[in-house]
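One chain follows as structure tokens, the form predicted in complex with the ligand.
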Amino acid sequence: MMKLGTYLPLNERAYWKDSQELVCVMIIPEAPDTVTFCFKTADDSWFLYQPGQFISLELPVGPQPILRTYTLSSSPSRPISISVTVKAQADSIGTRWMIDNLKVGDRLRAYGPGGIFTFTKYSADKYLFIGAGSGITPMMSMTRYLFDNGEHTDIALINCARRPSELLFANEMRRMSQRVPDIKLHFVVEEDDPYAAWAGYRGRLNQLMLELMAPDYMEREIFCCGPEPFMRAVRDVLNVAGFDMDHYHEESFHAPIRTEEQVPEYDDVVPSEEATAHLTFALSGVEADCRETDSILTVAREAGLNIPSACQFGVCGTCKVKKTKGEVHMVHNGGITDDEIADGFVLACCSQPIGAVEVEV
């Protein structure tokens, strides 16, 4: 990286490659066990993404490093540095390593970006952000990204936390919707903090509150992040209200909980608990038998074989792998491209594989 102070048009620099080393450049506490690390390249290279996108991070936890997930939380427009802001939860292993260790100066490999929840798949004249506690990053590198970009862009902003003291970005947001008529933002707490009075919204997100705060939603592009409960309750609102969900939007940090209902039904063989498989790591030479309810991902472990993963749900597409013969069952949830898929590659950790399968592992 070069020094300190140094100006180095953007132009003239390369932009990131999909694995890439970063440099921590700076550490700012956000809110109690959350913090924002912010990073560039170690060599000097820019950062392409889209607003709302999320990186992997390998994280030196123990003798075998781990992968963890995070949306940016900066916008593309201030493309020479980026930053993830992560919350650690009680017993959290990756994000815990991060706060307690990580420094400025300390190297990283990133995976990424990728992702497909941000508004520029979406355009519209009018939008509604709704994050809740660490769901806000998401948010916040998309309304960042529309301050920058310098037009009116009519966004109603709603950031929800447990206290106000949890309110992640809350001054930065103050100050971009201070400056222009066309944020309208708005908190939501659950609880106030000891000793402190507070005078926004207070309570659970509900339909009366969403009425108040933004009283044409129904005519908004939504983009909604946060624990299930929490989504599944302005899914709730919406649906009552008659929204067409075709123009709500979410993203989940952790597994989608799903109701025997809103499992989708597959046209492709579905596995069956009794039948078994057998699966060819054509690359290191192993061969394993197992059942079609097996993930490709539990087998190569099982086998001693590393296969890069971080959410294990089939959404950042850290697992992607070449299936070169044989068929799988694969329920992802946005990991992977219609074009990658033609192209034979599968997700380990949401592929089951029917009958023979080999993989370029």
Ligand SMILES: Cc1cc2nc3c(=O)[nH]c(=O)nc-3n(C[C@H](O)[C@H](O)[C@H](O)COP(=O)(O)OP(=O)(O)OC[C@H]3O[C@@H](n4cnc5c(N)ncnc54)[C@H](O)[C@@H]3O)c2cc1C
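Positions refer to the first chain, counted from 1. Here, rigid core means the biggest group of C-alpha atoms that superpose within 1.5 Å across both forms. This structure is a prediction, so every number in the text was calculated from the model and none was measured. Compared with the form predicted on its own:
In the core-superposed comparison between these two forms, the C-alpha atom of residue 304 has shifted by at least 2 angstroms.
Positional change of residue 313 between these two forms reaches 2 Å or more at the C-alpha, relative to the superposed core.
If you fit the rigid core between these two forms, you'll see the Cα of residue 60 move by less than 2 angstroms.
What about the form predicted on its own, after the form predicted in complex with the ligand?
Left out here are the partners and the other molecules; the chain alone remains.
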């Protein structure tokens, strides 16, 4: 039994394996509805795992316990304890119970560790870690490990959140980046906090931001974790740039990957040079055949039509047109809102037709 004030060297301890009782020893509020829970083992053993892996906790919620899986935010380079950083969503059950009920001294049964989302499987000279919201937790585990390892691995770390107050681990990340110049740190928020100034990147992560933050991202091993729409947007940027997706790895909030066989096949739309498309400019009565890789703006110009445009990077929104039929692949950089997209508008400069498409031009 673990006793306070007992500090055994690692060589006198066993290591935690498979299933064991954990004791909550520390609770750290991180952000609204987000808490880090730190655990030690009840028998004073130490933790052996890979940075980026997860554990499953048995939570006494309701008449029957439930199992919930959480990525470890701690690093195996600090093996005496482990931590999970959890964020409660509107429909959370297990996480909500932890935040509202779990106290220092409480015990939970844990299973693991598991998962293959770890940089240790993919040796590289340069890494790019991208996390959104609580999806930053495996990136924090991997960054902490590389920082402790002291080999000056080149890391570009991008932490995204809705507001500055929701950027998890921001202060610790800044301290690591200040001490190790090879850790290049960037923050992206969608909106400001009330009464607080923000001088960093604002908006949703896009191709222009990525090129500014990690100009050599095409040469990096990339790890990404966050909500599925966020990860899909990252994949879109990489696909458009021609990134070799064999060097892209992601972890899902809802379906942690335990084995190589569980790695999903992405069903992202990737326009093909060989595939043909057909554009109808309804107001002008002009039709044109093209390739899926051609933008609506390019096809319009070749057909002698004028769609007002400026930046041609999906930023300014000048080339916004209404799509009335068909599907397009659009990777923009903030020049259009979600409401406008829902109403059928697209940006001609960065929208590529998939099959037959009609626009009001």
